[in-house]
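Here you get one chain, nothing else, as structure tokens; it is the form predicted alone.
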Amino acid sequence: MTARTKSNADGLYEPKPEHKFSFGLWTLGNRGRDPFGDAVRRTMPPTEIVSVLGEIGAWGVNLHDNDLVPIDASAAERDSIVKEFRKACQQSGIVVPMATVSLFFHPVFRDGAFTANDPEVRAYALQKTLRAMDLGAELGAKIFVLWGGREGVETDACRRADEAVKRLREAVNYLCEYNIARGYNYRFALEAKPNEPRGDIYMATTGHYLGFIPTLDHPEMVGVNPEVAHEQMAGLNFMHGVAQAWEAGKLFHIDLNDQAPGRYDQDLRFGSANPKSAFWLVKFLEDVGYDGPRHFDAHAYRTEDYDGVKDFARGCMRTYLILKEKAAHWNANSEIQAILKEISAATPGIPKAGSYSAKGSATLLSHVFDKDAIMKKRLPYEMLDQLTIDILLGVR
């Protein structure tokens, strides 16, 4: 029996509830429409999507308000839809960990939502978001994601950028107060993107939001939802942004997919374009013990039918678990650990440069560093990287 066959037989790459793998209704339900071509797949009802997620072993389903409830549904229609959906989730063993709101699809948001120039649009955006919060809470969600897909410009002539930031702050503060008043206990996760569908979006990266959050009235309630594709569209190292969010205590949620550099937002199957960067991401999440949802915000190729959509969803989860296994192998590899120990070893007698003290700073200032000796220390990063490649390619 080959190692691969044995691993499959042992269920090593089979998703389990403890992995917390989730998908959005909009991901499996994506019909393959693009700017140049119409849909290639039929509309899949939310209850059917939930059934498929249960079949393939997913843990959770996430949703925009209008993924489930049509934007102009009556109160009675809304309640009936929610009741049917909740029943489908219970039957399939699927939970709803996260909810969000669509403030980008309807033409009324053509100039943005919370940052729009028209006060009526800003008020409607708040109303729509409050109702989406009600919906998510009714379904058991504890995370509420905010992606400002239209919060941007094609021309900066339309408004001052600092005014947009103020409007956004006012809106998020309002949502936090509503969260408190209703006792929903949501954690808000802000999602960044540099461009598309607007020419420029105000909060372009996770770092922008990490700078914005401390200015809020309730910063403890607000974190971030980094997305692989969005950060890579900006040419950034996604894992670094995730690490900064984690270190700040703000990694409330994460969107996993993949992206070819320099392209439009592709939402490819996780790990399909950049397996090495996906490996470092998975390794980081597992090493630090991230226990939140691992949400796949991606969709199948336009060539696929709904059997292919299942292949896509299974592939996202399988790749994560393969990379999780590779990360454990990397951590246990004796050559790698020896190199890490070597490059971090302290020379005897070197003054500590951690927490400041008057005595410590005096010792540091008086020390004579031997720069030539420092330069003789090995930094075998080529070998370290090759060992990583060996592990990823399955030869170690």
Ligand code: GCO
The other form holds:
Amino acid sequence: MTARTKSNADGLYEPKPEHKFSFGLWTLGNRGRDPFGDAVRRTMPPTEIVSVLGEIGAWGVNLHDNDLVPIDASAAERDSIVKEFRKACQQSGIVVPMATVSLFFHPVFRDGAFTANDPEVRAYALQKTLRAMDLGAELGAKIFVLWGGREGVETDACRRADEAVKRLREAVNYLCEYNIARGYNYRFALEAKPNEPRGDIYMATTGHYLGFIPTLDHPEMVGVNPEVAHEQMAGLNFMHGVAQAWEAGKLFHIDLNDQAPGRYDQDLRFGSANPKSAFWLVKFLEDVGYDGPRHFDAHAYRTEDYDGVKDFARGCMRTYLILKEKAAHWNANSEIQAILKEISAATPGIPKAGSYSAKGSATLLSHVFDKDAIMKKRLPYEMLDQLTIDILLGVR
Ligand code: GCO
Ligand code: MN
Ligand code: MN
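If the one shown is the form predicted alone, what is the structure of the form predicted in complex with the named molecule?
Let's see the whole complex now, leading with the same chain.
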């Protein structure tokens, strides 16, 4: 409550369309079901979710095919649902930046979708994805996310793991050709996760996908959709994976949430569990000028009603904007800047590493490095980190 009042009073942390904050239909619409307990919230229709998003100042809504259109809907039902949804989006000023496909909910995908052993399941998965691409394109989506939640195993007895990689490649190549044939201009964003719902998922991390993408027929069309919780479940530094994706020109989308390492998939409000990691992430995205959607793939605590869901969604955006402000503050801090300058200053007269040349390598090989002198240079990272903490805790 206080948070909301303050936000309205100071206007500083008010979400605006240019921030590109988006939420999935499945995030606000999450009813709090878990493996041990049933729904605690009623089903909120997609048109209502869109109007809530408009009310709280979000920019976009993302969807799986079946978040909007029931899996067995007739063509006529589908068309009327889509029409009504488009109208709701227009009324609330909400865009659809990303679409995706559910290849995990229906029991038919119990052994995977694109990697399943049954060729009929693989064909059905492909058909379902083509239709989801049609749907997304109709709604204006330019990014298509593929999350292979069921592409994995409980026992490796069921297939050779490299066969799964080959099947996945074949499927993504197929989708790229369809993208070209239909002129959709989608950019595909592949989302990794180490486990849950499968015991092990094949493409466990963003790094796995960055290795896979160059083996595709149209690598330029395919990037990644890293998710905070997914890398943290694996105990990894999320921002490092994002940075590698960015540097490779592959950061097509991002899923923001939070997660305590070593736990089940929690999908917590952005920045709520590890605010310091969230800070480095936001600082990275803002420093490099990432201009894609900031998508929150999280959901409200199971204790909440739909007012609480709004608190949750507002909180995600507010924390992002607070951290963005802190990042600007960090960059402008003169003590921090002086330390940064000092720690990477070059000693005059030393040979440069850089790119190889015969002459350069000869100079390098003949140089005598003074390791004792190198060791005398200070690396005040304790101070640098404390300055960061001071900023984060609001005393500097
Ligand atoms: C999860 C995933 C999903 C995907 C979504 C988009 O852990 O369940 O993060 O939420 O992001 O299915 O394809
Ligand atoms: Mn997730
Ligand atoms: Mn996700």
